[in-house]
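Here we start with a single chain on its own, the form predicted on its own, put down as structure tokens.
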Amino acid sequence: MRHRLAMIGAIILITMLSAALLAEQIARFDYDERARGYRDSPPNSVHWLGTDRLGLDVWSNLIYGARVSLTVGITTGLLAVGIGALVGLVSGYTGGWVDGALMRLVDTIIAFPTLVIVLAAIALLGASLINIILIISLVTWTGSARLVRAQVLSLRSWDFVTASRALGASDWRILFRHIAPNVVSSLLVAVTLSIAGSVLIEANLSFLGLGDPTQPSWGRMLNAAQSHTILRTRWWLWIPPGLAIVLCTLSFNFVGDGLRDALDPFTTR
């Protein structure tokens, strides 16, 4: 509750998700419904930001691109920091041959760029939601997987560790029950972080026309003004949809911050 930024970003995301789960409620046209007689008409009483030149609404088609862009984001994040996390605890505890050729496999991932590997699948496969979710999961996981693997390395060494293994525990009792919630604090941080990076990939991918055809999002939004003249004389075309991903992804950068200062141990209070 003390950072301020945090609870900022923590009110934006409830108004987004709010109104993506009300989509139906709050969108005064369906995204694809056409209105022949405003077509590139700017913000007015009927269409409250305006329709671009195929004349759909552009505040029905924001509203809808939310559910998408959040749909995907939320469920890429977690999917990845999921995959990470289970990486990460069996590479960190087992050690030897194992974390070696799980960190070689992580080294592999990062060492090609994530957009260029993401194009590639998505072109071969399809670009659908589904397959999009799954290609962003199963590039992202790297960075989760190196953060719980570093903090399993110093706990696998504590006491309680050492205790509960004195004790008979298994080696997966010992991983799952105690090793696995003393990461469960980075891992909540993991996920804001992963989610907005998922939010923006999509994003890329649907400008570059690589998103999913039958669903709006804001990517598509700009991907559909990207023109000069766009640009110049339309700004309720590309505004919009841009700063409804800077808000997205910052919002969701400012909760993890402030997760990460409400749950560090070490953090002045």
Contents of the next structure:
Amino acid sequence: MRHRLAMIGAIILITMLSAALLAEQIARFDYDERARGYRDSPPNSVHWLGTDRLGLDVWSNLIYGARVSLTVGITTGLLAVGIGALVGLVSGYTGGWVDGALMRLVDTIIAFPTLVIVLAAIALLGASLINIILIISLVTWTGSARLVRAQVLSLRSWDFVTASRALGASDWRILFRHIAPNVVSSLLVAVTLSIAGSVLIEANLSFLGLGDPTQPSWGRMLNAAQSHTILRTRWWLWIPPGLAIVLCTLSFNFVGDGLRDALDPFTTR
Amino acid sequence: MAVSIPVLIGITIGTFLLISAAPGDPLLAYASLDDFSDAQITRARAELGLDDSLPEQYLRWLSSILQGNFGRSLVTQRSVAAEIAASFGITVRLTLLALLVSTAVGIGVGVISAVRQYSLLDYAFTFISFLGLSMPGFFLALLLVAVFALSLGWLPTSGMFTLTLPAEASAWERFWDSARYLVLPVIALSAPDAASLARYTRSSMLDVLGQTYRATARAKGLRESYILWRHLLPNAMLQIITVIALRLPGLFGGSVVVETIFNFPGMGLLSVRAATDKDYPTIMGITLIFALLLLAANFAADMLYAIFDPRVQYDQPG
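Hand over the structure of the form predicted together with the partner chain; the form predicted on its own is what we had up.
Expanding to the full complex; the earlier chain stays at the top.
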């Protein structure tokens, strides 16, 4: 069951990734190209998912929006887990006051509600795509730091670590050649789940009107759809981007869950 | 989270650093006016303490925060403390209601899933939980509004009470009226949280179901329902309480979106307005209050944990 859901998730993700990469070929219009005479049009053979008030093609915006969501999601997920892994490795292996200081830093960051602190930082620094990626990573790395630290704490007392120390290996070598490879599989899971979370945060930001205003985005399409007329009579403007967000995060979550089951030797199924 | 003092200090330092990172010199606006000479601006900087070192500025800022002075909103010119005081109760009530609903639903669904592991019901709940985890709150909220408020017309679309309610309406009518306005926001806010709690409860319960004391209780001939309520749930509850405090950040974050969609004038809506208007004093004040609320909740969770688990004793040597 899990296995099958993870496979379905992977297929959906590959489709979305290809669509994002080949946006110029798949989208039928530019995302900011206004179709004259086709304003507020329901889906038809030219505009597969209709057009909005300005005559923008919904299908094309959906495809280009995938590019933004996936770019933000994947880079943020990798960056956040990368930072977290580094902090966790150093913190767990070094121990002492370094560990104490780093873990208090983690506690402090966790003490802020993610969306609220991200909003505040975006308001201060501006909403460019780079800023959004950096801010979300700097706020969300804490989970993987704790995860890695906990694993390193137990790994460092294993015999193979003692053995390599006895053979004269440096701390650096022990940490990155012997301990790090053992946490890779759980990092893989952390990355997929972190990507899902980042896609959601980006969608929330652009829904609230605080995303990058120059980029087409799923969240922003829903932001524009808050009027009662649109909600009641123009489903094609808000259901497709909403479903796209759900499908994207759901797939990453399924893949992450499947990976966890597949990689965890202690899970019996 | 037992060591909360360093975290408390960390929170204020973090907030202060963000404020000092705010672009724009507060006096830059005057620099272009001819009426102000460079000398006057230099003197004003000194008087406002803008030339002091960062640690000095931090201590001054901290002491004013401790006196309840969060500065003035750049937009409304009202004091930030007053703005937050006006919106605080609305957010706390909304999140507490959502916390109650999601706790009840999440635990219920999780327990049923675990007891009936691998049944059709379990798979259905699992799928719905994943859907809830992956559904952005704003999309769910818009769906709820489109279906229950606009198409069916059962519930109001936004706001907190009916503005045209007659003045002679009884207290009960007023209560009922505002309750109707709360239904959709509370569902939208609690759904993702209920989903994650259900996942967590399910795995905690599965953990407990495999324990040997369960086999012992059954060997004694106790009824299954008695074992569930007296032996299994209390033990699973211990694990579940620890995540209550972990769920609040998500709820606070969700309240930002839900309050915006349903036009609830709470701290979430205030923070979005402040972020949009670049109203730095307000957004930092709200961020700080949210962080302090979370810290307090963590503290409460630690206390609850000690009450529910007699083995836990804090700060006892040995």
